[in-house]
Amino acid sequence: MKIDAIVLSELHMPLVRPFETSFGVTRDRRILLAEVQSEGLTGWGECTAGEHPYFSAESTETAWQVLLHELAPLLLAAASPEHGGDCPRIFRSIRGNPMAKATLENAIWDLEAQREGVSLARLIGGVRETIPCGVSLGIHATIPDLLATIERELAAGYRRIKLKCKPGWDVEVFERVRHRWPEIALSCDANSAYRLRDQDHIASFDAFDLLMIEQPLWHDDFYFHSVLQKRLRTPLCLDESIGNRRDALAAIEMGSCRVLNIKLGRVGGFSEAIAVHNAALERGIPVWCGGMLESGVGRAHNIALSTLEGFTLPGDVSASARYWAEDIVEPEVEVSQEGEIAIVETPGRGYEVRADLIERLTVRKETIRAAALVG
């Protein structure tokens, strides 16, 4: 395909309700968004990098650095891609940045979707008319303020409730959830708030009946995962660990996991993703789509993703509605009263993209041109 034109945009968007984990409070999101043209066709990426780089090493600021002077160019450089999976191979001589990179590259697939007329869930192998959907609750000011708005998510129909802890917001939590609803599906996600010194209090949260203890130790840890590991009934799964198929292998193979959380960003995009859904697959590894307050276009991607064959549990891919008054995206991505989404098959993302909207909340715009690059 070729590839006329690159357009980087950094949205605003106030969040309905602040989001809370340990690595602080979330009010507005920053959105940077790729819009990809090529030959009439039009596909889109969006960056899940956050405002500051907590969760990972990159931020809104450092992708749209990476992405207007590295990646775009490279992209418009290269001999035009025939797929997504050409990517990784483009951006080879950049390090790092998962995250820009995956921005680009999700845009491309979303092209090739649409040259090919199928979904992008069909596209990328994916085997689900719907996908379960479970909730991702930050850490709220009161105990009975949480547990309020969990009755209100069960009541709409998700099918699993991630509490995000911290030390001092755990046991006593669990505790309460546990004595209202004793059989809902229920995990929990610390984000690397704890050392292995609290192992003994983290040993404790199998009294919960949890699906899963998510990270609770070092972003970038498998060995003392492992140690931990050991001492639980509960399963860890790792998030921050796994940029990777090989950070999935090696997790696997030590022991450090019994769940994978797969996020498009964190791996660079759909390749990697595909990769490490794979690798899962073949060890009998669950997995499941984790969230990152995307807009309906990262979303879009996150539903496709989670069409694949491993993706067994409810992922994070909740409601528009949950996170934003109003979507940049048409319709609005939605949850049945039985917890889930059901794929839209039309090619492409299968969600269109509200240009007018997008053109009202854009704080700043660039324009890469496959012209000015020879000129």
Ligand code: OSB
Second form
Amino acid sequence: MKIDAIVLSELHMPLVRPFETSFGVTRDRRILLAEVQSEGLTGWGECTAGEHPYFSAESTETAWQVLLHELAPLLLAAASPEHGGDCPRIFRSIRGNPMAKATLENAIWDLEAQREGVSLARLIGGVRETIPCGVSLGIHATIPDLLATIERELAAGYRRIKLKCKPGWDVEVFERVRHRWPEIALSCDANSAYRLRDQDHIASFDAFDLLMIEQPLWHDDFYFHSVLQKRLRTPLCLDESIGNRRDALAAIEMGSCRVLNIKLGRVGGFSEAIAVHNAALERGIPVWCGGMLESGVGRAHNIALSTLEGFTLPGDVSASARYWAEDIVEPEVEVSQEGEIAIVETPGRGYEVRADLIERLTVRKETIRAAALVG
Ligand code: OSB
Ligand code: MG
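Switch over from the form predicted on its own to the form predicted in complex with the ligand, please.
Whole complex next, starting from this chain.
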């Protein structure tokens, strides 16, 4: 496919409610979108970097720079990429920056699906017609506030509740939640808030029958998670630590976790996400799709990814309305009373992008075109 132009846009979108993790509070998102235009079709990608380099080293600002000055020129200079799967090779000279890379790679996968006339879910080999959904609940001001939120999400049909936690917002919270709902599928995510001295404390989480404990220790660690896992009955799940297939293999072989969270941005796009998924599936390790407070574009890609065979656990992929007063896709992402999202079988990502709304929310925009051939 010949790439005619790449348009980068930064949108400012306030969340309907603040989201607090162990590393901080997010109230407003800076959403970075890439629109890749090719022979009359348009593929869309979303950068999942945060506003600050707290979750990982990338931020909206670093990704903007890398996309504008490095990745977009490489993609435009490449001899007609035919597949999303060609992107890792095209971007090979650029070290790191997986979220920036995923922005363009995922847009090319969207384009490829449109050209083939199949949904993105089918293009990647997805086998599900619906995906099971969970929610990730931030740290709340009080435990009663959190209980009220859980009540609302369970009533909406969500099949798994994940609680953000940190020292001081953990055991007491789990006790109160389990007391009220002894049977629900419940997990927690520390975003690296604990250290080795907290091992006994983390072992006490075993009392709450959690589905998993996500990334309790350092963001780049395998070994100490394997030490901790040996002491726990509860499975550990790694998020931040898993940047690619080799990381997944290391984590599985070392016993650092028994479950994997796969995020498209964190691993650099669909190619590597599928590779991580395949490695886990071959070894009997269940996976689920993580979320990064995405707009409808990133959400559509997460939905497609979640249709792969190994995504047996409910992901952090939930309805647009939980995040946005108005999402930038049409229709918005909706979750059924059974806690499922139905896969849309139209060609490509399955959700139209609302150009009018994007225009209104955009605070900066750059168009990059192939340099005109001289002579
Ligand atoms: O660790 O999964 C995480 C949001 C921002 C950064 C990291 C994480 C999260 C979430 C939210 O848990 C998931 C979502 O609802 O998009
Ligand atoms: Mg996480």
